[in-house]
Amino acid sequence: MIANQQTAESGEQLTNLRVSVIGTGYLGTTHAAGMAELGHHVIGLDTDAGKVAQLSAGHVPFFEPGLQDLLGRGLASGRLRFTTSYPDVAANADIHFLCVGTPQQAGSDSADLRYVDAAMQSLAAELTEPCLVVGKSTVPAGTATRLAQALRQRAPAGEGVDLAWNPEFLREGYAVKDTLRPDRLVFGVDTDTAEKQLRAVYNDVIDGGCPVIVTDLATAELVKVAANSFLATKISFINAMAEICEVTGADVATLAEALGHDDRIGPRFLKAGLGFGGGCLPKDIRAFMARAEELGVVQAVSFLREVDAINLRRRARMIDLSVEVLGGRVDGKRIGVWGAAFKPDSDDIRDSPALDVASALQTRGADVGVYDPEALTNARKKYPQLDYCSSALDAARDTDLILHLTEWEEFRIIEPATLDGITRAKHILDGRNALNPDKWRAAGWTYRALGRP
């Protein structure tokens, strides 16, 4: 039953819906808090009792700007709570958002759907009344149709259970904004009822002018992986140009500026540097290729292999450049690394280019000290062999070389003069093309960056 007793079939406005969010990782926690902010009654579910306890106490177990406050408001309003019980969720929600992770399979490029399947099976067993299940997880093409069939077969409510797909487009560091003020909403549906219920969920967002694309399940599944593949391609394109610039003496930053003024291209994601990482782009483009191969159309996305290869080559180039600047060897040298997260405004270190480079240099014999404003706790767990520092200046102390590898504002605004007498040598490599070359060189530093003379 809908919480306010108005039915989707009636066409009347639905408000204060009863919503569940299955999985309280990065996506699920943000979505649950966002749904409560939009006025719905939300119950978040996770099988990890420790995580549920943390969230229930108002603590977000990862860093995302603005999310802690959003969570606190939801809990204080009484519209948001968390549980480990599927029966609790089924009894207290009519619309269920599936937000569990789809990591890359060990030893394979394919997406690991075990968590999606397990969550769907556990939820289906408890669905005794008509309801809507909405997938938000990034899944291979064909998954939604398979899950829809399994859901209706296993749920006691049978054909009364609808499945829709509503892909997420969250950017780490901007996830709260992207939830409450997205640039588009995609509804993959096969019934009018499902579309009406989704429009009710996002009523305030739609009234605010957000475009809505209504499509089928297969297209909705493809939107997220296609978007990520396009972004990855654009990033790797400018990094491929950086490789050309390095051998021709051209400046990739100026090249990107010139390209960006073309309205057909635009300036966004045309910033050369160390490349992309994180839990989405790398694994999504690999899973896309794997699924395309299964479908017999791998030629259509074969270019993504080179996109991935270009991205990884930038890390290798940063290592080679470090060796070059240090006179041909890094063993016994002290290197300070500014950045551990894969991007600023996040504590996510999954497939972090910064830590990949830092670890490789440490393996070659360098003494590597790392500082990041938010990601050190996570970094210490995965890379315990590295030395971790309390500040950017601490990481720079007695160094022969500084590497700027994550574009935090804290690093961008550092004045070279503040490092006088702290470092052993004045060498800095800008892996993000975010520092001012003229300022650093004027202060007596050797400044190098990927793709710049």
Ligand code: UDX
Second form
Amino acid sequence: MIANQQTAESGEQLTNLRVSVIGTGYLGTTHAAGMAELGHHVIGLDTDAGKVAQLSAGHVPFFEPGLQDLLGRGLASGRLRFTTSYPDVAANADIHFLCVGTPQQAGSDSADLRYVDAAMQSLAAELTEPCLVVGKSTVPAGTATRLAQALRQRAPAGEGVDLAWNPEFLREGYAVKDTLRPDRLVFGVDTDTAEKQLRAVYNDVIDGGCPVIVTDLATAELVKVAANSFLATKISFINAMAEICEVTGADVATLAEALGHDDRIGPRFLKAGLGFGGGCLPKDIRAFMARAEELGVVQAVSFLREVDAINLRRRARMIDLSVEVLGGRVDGKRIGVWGAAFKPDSDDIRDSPALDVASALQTRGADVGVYDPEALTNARKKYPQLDYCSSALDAARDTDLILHLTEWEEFRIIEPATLDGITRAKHILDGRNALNPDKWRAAGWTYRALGRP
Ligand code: UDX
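Could I have the structure of this protein in the form predicted together with the ligand, to go alongside the form predicted alone above?
Okay, now the whole complex, with that chain kicking things off.
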């Protein structure tokens, strides 16, 4: 039963719902703090007691702009707390959001559903009262229907337990905005009650004009993978054009600008460079192909194989270009790398193109120093063999080549003159097409970028 709720039809403020959020990674922490901001009473659950202690103390264990404040406000309001106990969330919440990770399985392209299954089992065993479980994790097609059956079979409340799917589309770096002011809400539901409950949860967001798409479970879970596949395809499309530009002398940045003015195409996600990384796009397209194969429709998404290949070729191209600029050999050369996160405004290094390139060059014998404003702690853990620097200037010291691989604002505003007398040579490769070529060339630098003359 939902506490303190007025009906969706009444049009009155629907706050004070009792909500739980299972899994407190990037998605879950932001969702939990966002739900508290919307006025609900929220319990965040994680099986990692250390994480629960950190969050309870108001500390976000990763970098996400604005989230620390949101968490602090939630805790101070008394509407947000964290626990490791499933009986606690089952007893004190009526709507349970499932936000655990679905990483790529080791040794396969498929999604690893062990965290989803474990969370569902632990939660189901405690559900003695009717309630709604809402999946937000990115899962292979067909998972929601399977989970709905398993949940009802295992939960003591049986048929009283409803399952809905409400995919998230949040981008790291904009997670708070994407949670509080999403560009759409998708509700995959089996019952009217589930739809009403979800409308109540997001009442303020919907009142703010956010479009709602109500559909079945299968469509809802597919929206997420389809969206990420489209975004990955758009990036790889422009990176494929960059390959053509490299052999024809054309300029991919100007090409993208010209394409982007066509309303049907649009300028976003048309930025050529080192390509996509992170915890979502790469693993989601691979899991989609693996699932399509299981479903006997692999041809429908076989283009994603090429999307993945184009993306990885950009990393290889950056390595080749570095070798070329250094005169054919990298061994014994000092290379400074600006950027370790998979994108700016994040400390996430999952499938980071920057670190992939940095470690490949080091394997070839280069002496590689890396600096990133936020991601060094994570980078050190995964790539202990790399040398880490305390600033962009420190990473540039005595280098034969600088690689700009993650487009943090801090790097974009560097004036070439500040590097005078610091580097050994004036060579810079811009892997993100984010620096001003004229400025660097005017200062006497060899400036090269992917897809540009
Ligand atoms: C993505 C989706 O955007 C989001 O909707 C979903 O919920 C999760 O996955 P995220 O992984 O945070 O979000 O990053 P995103 O901003 O999509 O960027 C992904 C990668 O593509 C980054 O490595 C970025 O540098 C790269 N990228 C993005 C480009 O190379 N070119 C572009 O034009 C845009």
